[in-house]
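Encoded as structure tokens, the following chain is the form predicted on its own, with no partner shown.
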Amino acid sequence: MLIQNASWITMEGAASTAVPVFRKQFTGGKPVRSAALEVTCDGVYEAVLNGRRVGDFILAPGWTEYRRRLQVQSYDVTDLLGEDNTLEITVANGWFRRTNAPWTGTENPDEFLPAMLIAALHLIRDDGSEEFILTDDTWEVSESTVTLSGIFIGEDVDMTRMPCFEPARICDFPKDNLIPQEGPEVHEQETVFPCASFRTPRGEWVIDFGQNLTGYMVFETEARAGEKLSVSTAEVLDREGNFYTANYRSARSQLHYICREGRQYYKPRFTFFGFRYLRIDEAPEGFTADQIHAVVLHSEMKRTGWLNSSDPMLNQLFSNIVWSQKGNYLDIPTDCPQRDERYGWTGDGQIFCRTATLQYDVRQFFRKWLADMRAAQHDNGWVPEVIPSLTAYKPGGGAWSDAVTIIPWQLYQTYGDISFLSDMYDAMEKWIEYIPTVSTAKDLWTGCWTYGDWLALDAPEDYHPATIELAKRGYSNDDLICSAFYANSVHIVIMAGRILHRDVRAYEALHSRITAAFRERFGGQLNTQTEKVLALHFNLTDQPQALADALADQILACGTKLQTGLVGTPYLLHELSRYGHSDIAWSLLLRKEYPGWLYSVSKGATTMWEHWDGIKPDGTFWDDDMNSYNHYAYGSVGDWVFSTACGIQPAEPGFARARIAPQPDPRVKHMSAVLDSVHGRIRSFWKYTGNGIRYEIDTPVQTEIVLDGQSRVVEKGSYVLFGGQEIRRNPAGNNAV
């Protein structure tokens, strides 16, 4: 990359909150055939050439494992050049110099890391001559009109501030971590307009967009110099209908804008917010709600999956799952987009991965994130609980660090791309070879930190853990959870190794020992719903039907309620359906009371909640400290709807061959799933009629169709079946919806 010849530059003596703008002025000279700009920074940047923004990448260069991987963007700027040119690049803190767990980049944790820029502009003229404009001490720098900006602190802007440029200073900073752009860019995706504007009981002026989203506000107004627009964000209102922000914790999710004279248009440039509501704390005279709207941000990814049914509440749930994926797939798979966190939690990432691959094409999104996972993995094999890693974070434990095996295997299953396995195989091996070095029991994974079945609902009334954190982990046996995921990761390494033609005999023997040790240690102590589900899902029980029946009985005995947390919930409905209890799986899906997927819908949710009772039946909140209303983990139920309720399953990786085995329920009159696989569109639709169930199936590949226990293999085409009998076939059909 040409940028390797440039120098890192900074602003002398800048405060940690400064948002400097670097400037280079140059003349066009001879006619230019092409011009390419390479740029990156230790934060997030916006480049402007002759008053026009360079590229559409919002929050470039994105979030990576910065110590080893800092992405460089390359832009074609030929059409932006003129005779006399001004290139300005503004640098804000972003993720790199975030306010929590900052990386100073030095051995001294108290030493401040300033805003820095590195860039290279390559001009090729019509006569073939070249010119290189590299960041060096001929560049100028000034404080920008952005006076404060950060991922967790919002943005402050003073449009009356005048720049005062001075020479930039060359600084010594590594360049060996610079890599070309790998992930999909974050772009503006859609616009959402207010659906209501009102005064709360406290007299607050609040604007409702009707949808919890991730992005920022945009406004255009006429104002006098010095007038202010101050805006705060929130996801929900409290029981009385007042603006509520306690769940944001220390995140100062606000925009403060000091106007210049005349007409102005602004949107935040270096941050993002998670919100449904805006509170107008201060506004120019005459400001109205129709002068502000919201813009949705997420990584560029193509929609590939759609669900629909006769039940409006289910359809809202399906919408909530999609919106939570959009809201949290912003450069990395975050857990939430609003509070002082927004991390790439490995547990949440692997829990939701299958649903994610069915709703969107996330191949490049995960390819980049998995590369950061490899870079963050320690030499001894342990994988941090958040990726990109933070200096204070620890190994993730069972179900969290196992993302290193689960996610690449799922990507291979959905897309059939073997490179996900070959890229990650060494990291997978390092992970499962690390576990015995810390376990306290042979052939099991015991005695180590884990989040357990996080947020499970199964603790008995007399359970009094030492800390609140322990209470959030549920009542399932931590050692059982870790050992079950250990077995699963070893199994994935075996399957991946066979595909990659590796010698896996030692792993096969290890898996047999783990299974035997698991049955001996835990086989008679599968007490909680999650413990039963994991033993079933990872094939660790020698009596699966009896265990599944016991699971079903346990669910019915507690009032047909799930009690699972993040670890057990993704597999619960699958295992019930797998062993003949689809009616109970459907009952759990359709449950409108707490706890249930439709409970949050009944409370007006437009995204998935972190807690089943984030808002309690009486309108109070579960908690002020850890209560996100845009948290996709429980949206993992979407993959059960695709693969079981509608029955779309890969018979071969990537859906090179398919299996469609729907399990309908009369409480829902009709349902459809559409999946644009890498081989074409698959559609499964069923509808209850007066004479039975009508099925419509479109497939681009050879497919096994299983209806009412009857199996048939069909070729590419469109099929209509009724009462178990085929009544129309169109093998040459175009598989249109």
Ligand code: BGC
Given for the second form:
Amino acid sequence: MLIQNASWITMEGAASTAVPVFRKQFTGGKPVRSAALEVTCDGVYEAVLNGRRVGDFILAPGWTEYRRRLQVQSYDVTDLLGEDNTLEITVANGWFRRTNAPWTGTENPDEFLPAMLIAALHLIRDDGSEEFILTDDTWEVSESTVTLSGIFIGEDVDMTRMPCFEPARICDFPKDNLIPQEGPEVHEQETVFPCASFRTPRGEWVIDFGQNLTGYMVFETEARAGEKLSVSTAEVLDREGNFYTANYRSARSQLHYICREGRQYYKPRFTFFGFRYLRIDEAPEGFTADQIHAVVLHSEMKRTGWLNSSDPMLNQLFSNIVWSQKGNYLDIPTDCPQRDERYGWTGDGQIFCRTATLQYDVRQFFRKWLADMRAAQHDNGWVPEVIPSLTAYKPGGGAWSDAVTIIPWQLYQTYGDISFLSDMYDAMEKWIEYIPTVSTAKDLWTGCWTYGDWLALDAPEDYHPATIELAKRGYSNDDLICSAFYANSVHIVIMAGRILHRDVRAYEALHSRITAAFRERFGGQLNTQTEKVLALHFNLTDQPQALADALADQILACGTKLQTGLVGTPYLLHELSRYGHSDIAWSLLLRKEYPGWLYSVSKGATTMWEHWDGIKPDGTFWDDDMNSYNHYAYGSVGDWVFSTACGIQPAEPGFARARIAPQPDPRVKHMSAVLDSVHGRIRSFWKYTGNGIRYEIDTPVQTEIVLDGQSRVVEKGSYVLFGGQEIRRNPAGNNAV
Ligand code: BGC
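What about the form predicted together with the ligand, after the form predicted on its own?
Shown next: the complete complex, the earlier chain at its head.
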């Protein structure tokens, strides 16, 4: 890359929080045939050439394992060039220098670096001559109009501030980590307009967008120089209807904008917010709600999956799952987009991954993140609990760091692309080789830190009363959870290894030993719902039907309620259905009371909540500290709806052949799933009629259709089946949604 010839530059004496704008002025000279700009920085940047924004990548260069991989963007800027040119690139903290971020580790020197830029402009003239404009000390730099910026802070802007340019200083910073852009760019997506503007009981002026979203506010207004617009963000209102921000914790998440004279338009340039409500804390005279709107941001990804049903509450749940994916697939898969976290939690990533691959084409998105996971993996094999890694973080225990095996395997299942396995195989092997080095028991994974069945509901009231941190984990045995995930990771390495023609005999023997050790140690202690679910899901019990029946009884005995947390919930409905208890799976899905998937919907949720009772029936909050309203983990139920309720399953990786085995329930009149697989559109629809269930199935590949336990194999085409009989067939296919 040309950028290797450029120098890193910075602003002399600038504090790490300063947001400088770097400038280069140059003349176009002879007519230019093409002009390409390569650029990156230690933060996030916005490049503007002759007053026009370069590209539409928001928050470039994105978030990667920076010390090893820093993406460089290349833009064609031919159309932006003129005779006299001014290139301005503003650099803000972004994810690199996370001002006010907790837990990043004070030993992390990156937190205190000043803003730095590296760029190279390549001009090719009509006569074939070339010119290179590289960042060096001929560039100038000034403080920009952005006076404070941070992913968690938001943005402070002073449009009355006049630039004062001085020469930039060349600085020493690595270039061996520079790589071409890999991930899909983050782009502006839909625009959302306010649906209400009102005063709260406390007298606050609040604007409601009707949808919890990730993005920013955009406004256009007429103002006097020095007038201010200050905006705060919130996901929910409290029981009294007042603006509520405590769940953002230390994330200030505000915009403070000092106006210049006249008409002006602004949107934050170096941050993003998770919000449904805005509070206008201060505004220019005459400002009205229709002068502000919201723009949604997420990584570019094509929608591939749709769910629909006769039940409006279910449809709202499906919408909430999609919105939580959009809100948390912003360059990396995050736990939540609003509070002072927004990290690439490996556990949450793997929990939701299956649903995510069905709703959107996330191949490129995960290709980049998995490359960061490889870069972050330690030499001895441990995988950090968040990716990109943070210095203060630990190895993730069972179900978290196992993302290193689970996610590539899932991507292979959905897309049939073997490169996900070949790219990750060494990292997977290193991971399962690491576990025995830290475990206290042979052929199990015991005695290590883990988050357990995070947020499960089965801990007795007095469990771990001293530490709230531990009380959030439910009652499942940590060693059992870790050992079950160890078995699963070894199993995935075996399956991947076979596909890649590796010698996996030692792992096969290891897996048998883990299974035996698991039965010996935990076979008689499968007490909690999650413990049972894991033993079933990872095939670690020798009496699966009896265990599944016991799980069903346990759920019924506590009032048809789930008690599982992040670890058990994604598999719960699958295991119930697999062993003949789909009626209970449906009951859990349709449950409108806490805990149930439709409870949050009944409380007006427009995204998935972190807690089943983020807002309690009496309107109070679960907690201020850990209460995200845009947390996709429990949205993982989406894959049960696709693959079991509507029955769309890959019979071969990538749906090269399909299996469609719907399990309808009369409490829902009709339901459909559409999946644009890499082999074409698959659709499964069922409807209860007066005389029985009508099924409509479209498939682009040979498919085994299983209805009421009866199987038939069909070629590609569209089928209508009724009362177990095929009543219509259209081999040409019918691709209507
Ligand atoms: C995150 C979770 C994450 C967890 C680890 C939380 O703060 O929001 O979703 O997996 O930490 O237990």
